[in-house]
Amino acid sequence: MEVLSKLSDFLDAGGDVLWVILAVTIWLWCLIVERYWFFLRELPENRSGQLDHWREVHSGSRWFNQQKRRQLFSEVECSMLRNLKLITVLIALLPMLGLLGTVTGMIQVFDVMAYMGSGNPRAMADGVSAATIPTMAGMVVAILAIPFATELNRRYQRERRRLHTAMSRAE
C-alpha cells in the first residue's frame, strides 16, 4: 500500500503528462516482452514449418522455386518484424513526452508568477515539479528500453540470416 501511495504521489507531482508517459511505458514493455516471447517460443516452430513446407513444394521449375522461396521467406520475415519499428518509435516518443511535461510545468510556473509574483517559491514548487519529473521519467524509461530494442533488432538480423541459409541449403 505504501508503494502505491508513493507512486500516486509521484504521478500527481509530475502532472497529467506523467500519466501519458506511464501508459506509453506499459505499452512499450508489453511489446518488448511480446517480441522476446515470439523470438524464443514461436519463431522456431514457425521457421521449421516454413522449411518443411519449402521442402514439400520444391518442384522442377526454377522460377516457381524462387517465387515460392521468396513468399515463404517474406512470411517469416514479416512475423519477425512485427512491432519492432513501433518499439523504436515509442522509445523516441518518451523523451518528447517528457519535454511536453516540461513545457506544461513551466507554463504553470509562469502562471503562478503572474498572479503571485516571484517572491513565493512554495507556490511555484508544483510547477517546477511538473516541469522536471516528466522529463526525467521519459528519459529514464527510454534509456532503459534502448538496449532491449537494440538486442531485438540484432536478433531479427541473426534469425533472418539463419533462415536464408537454411532455405538455401534445402534447395
Given for the second form:
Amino acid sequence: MEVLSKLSDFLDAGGDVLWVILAVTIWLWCLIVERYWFFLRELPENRSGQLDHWREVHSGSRWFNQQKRRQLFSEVECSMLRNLKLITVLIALLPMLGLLGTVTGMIQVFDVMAYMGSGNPRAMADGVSAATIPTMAGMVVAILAIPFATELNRRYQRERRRLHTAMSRAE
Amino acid sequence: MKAMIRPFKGWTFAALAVVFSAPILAQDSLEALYQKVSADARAEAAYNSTREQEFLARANEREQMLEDVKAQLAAEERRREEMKIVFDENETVLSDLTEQLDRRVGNLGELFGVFRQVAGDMQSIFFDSIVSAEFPDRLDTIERLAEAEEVPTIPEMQELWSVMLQEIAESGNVSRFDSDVIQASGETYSAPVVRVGTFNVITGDTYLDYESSTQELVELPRQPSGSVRSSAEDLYSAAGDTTVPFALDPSRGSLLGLLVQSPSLGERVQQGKEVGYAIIVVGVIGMLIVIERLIKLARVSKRMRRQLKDMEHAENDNPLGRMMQAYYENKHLNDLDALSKKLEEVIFKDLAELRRGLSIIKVLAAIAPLMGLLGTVTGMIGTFQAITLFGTGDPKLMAGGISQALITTVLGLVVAIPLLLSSSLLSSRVQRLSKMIGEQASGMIADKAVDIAKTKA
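Write the structure block of the form predicted in complex with its partner chain for the protein whose form predicted on its own appears above.
Let us now look at the entire complex, which starts with that chain.
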C-alpha cells in the first residue's frame, strides 16, 4: 500500500506526461517479455515444425527446393521480426516523451512566474519537478530497455542463421 | 451769494427767478428788487428759527432715550454676572458628574471598543463571504453595528455574536437556495444554486464567483476541467444526505480566479505563432497520410485474407490476386525464369503502391521536432531583442518569446511522437504484407515447377 501511494505521489509530481511515459513503459516491457517468451518457448516448436514440413515437401528439384525454402524461411522470419521494430521505436520515443515533459514543466514554471513573480521558488518547485522527473524517467526506462532490445536483435540474427543452416543441412 | 443759498432749495429757485427775470424786470425799479429780497430774507429767518426749535426739541428727546438704554445695559450686565456664577457652578457639577460617569463606566469602555472593532472586522469578512449571497440582510445588520456611534445595547451585542455564530455554522453547511446569476454575457437568470461552506457556489455544473462589490453571483467565464465540473454536477443533483465527492477551491475562489487568467489550449497554441501553426499543418498532413495508409492497408490485407481462403478464383482487387492472375496468364510459358520475372514485375508494382507515403511520414516525423527547434530559436531571438530594447527588468516583455519557444517545442514533439509510432506501425504492416506476397509467389512458382516436372515425366 505504501509503495502504491509513493508511486502515485511520484506520478503526480511528474505531471501528465509521466503517465504517458508509464503507459509506454508498460507497453515496451510487455513487448520485450512477449518476445522472450516467443524466442524461448514458441520458436523451437515453430522451427521444428517448419523443418519437418521442409523435410516432407523438399524434392529433387533444386529450384523448387530453393523457392519452398524461401517460403518456409520467410514465414518463421516474419514471426520472429514481429514487434522487434516497435521495441526500438518505443525506446527512441521515451527520451522524446521525457523532453516533452521537460517543456510542459517549464511552461508550468513560467505560468507560476507570471502570477507570482520570480521571488517565490517554492511555488515554482512543482513545475520544476514536473520538468525534471519525466526526463529522468524516460532516460532510465530507455537505458534499461536498450540491452534487452539489442539482445533480442542478436537473438533474432542468431536464430535466423541457425534456421538457415538447419534447412541447408536437411536438404 | 450762490454759496449762501446752496443749502436751501427753495431759495435756489428764487435766485434763478431773480437771474432770469432780471432782464425782464430791467425796466422795473431796483426798489422792487430790494423789496423782494428783504421779504425773502425775512421769510428765511422765520423758517430757520422754527427749524432750530425743532432740533432742540428732538435733542432733548434723544438724551432721554440714551438715559433709558444706559439703564437697560446696566441691568443686563448685572444679569450676566448672576448667570456667570450659575454657569461656573454648573461646570463644577458637570465635571463631578463626568468623573462619576468615567468611574462607573470603567471596564465597560474597553468592552465597547472591542465590540466596535470586532463588528468592523466582521463587516469586512461578511462582505467577502459567499454566505452573504444567501443572507443579504445580514450585511445591513453588521454595517449598522459597526458604524454605531453610541454605546451598544445588550440586544445589539447579542445580535453581533449571533451573526458570527451563523457565519461559523454556515461555513460547515452545504445549502441550496434560489438566487440571481449573471452570465458571462451579462444576462441575468434566476436559478437554484448550491453553496458549499464558505468555499464555492455552483449551479448545475457551473462554478460561480461571488462579486462582493455588487453582491452578485457571476458565472466564471472559464470553467475548470470536465472532471471537476462533473463533480459539481453530481453535488448539484445529489439528494438529501448522500455523500458525493466534490472538487472545492479551498482558497475561497482565488484559485478559480487564477483559472480565468491562465491561457486555454487555444491561446497556448496561438502563443506558438507562425512556426506553431506550421508545425500543426505538418502534423495534420502527416496524420491524414497515416489515416489514408491505414485504411488502404487494412483494405488490402482484408482482400488478401479473402483471397488466401479462396485460392481458386483470382480477384483483380488485391496484390495476391493480381499476382495469381499474372501466374495463370503466363502459365503456358513453361519457362520458370520468365514466369518468375513476370510475377516479380507485378509484385514490385504492388509493393511500390503499398510503400507509398511511408517515407513522407518518416520525413514529417523527423521535420516536426526540427521545426519545434526552429520555433524555440526564433522565440529566443525575440526574447533577446526584448532584452536589448528594455533590459531584463520586466519579465512580462520577455514572456511572449519564451512562451513561443516552449510551445513550439511541445508542438513539435506532440506531432512527432504519434507520427513516429504510426510510421513504425505502418512499415511493419507493409513488411508483413510484402512478405506474404513474396511467400505466396515463391510457393506458387514452386507448385508450377512441380507441375512442369510432372508433365516432363
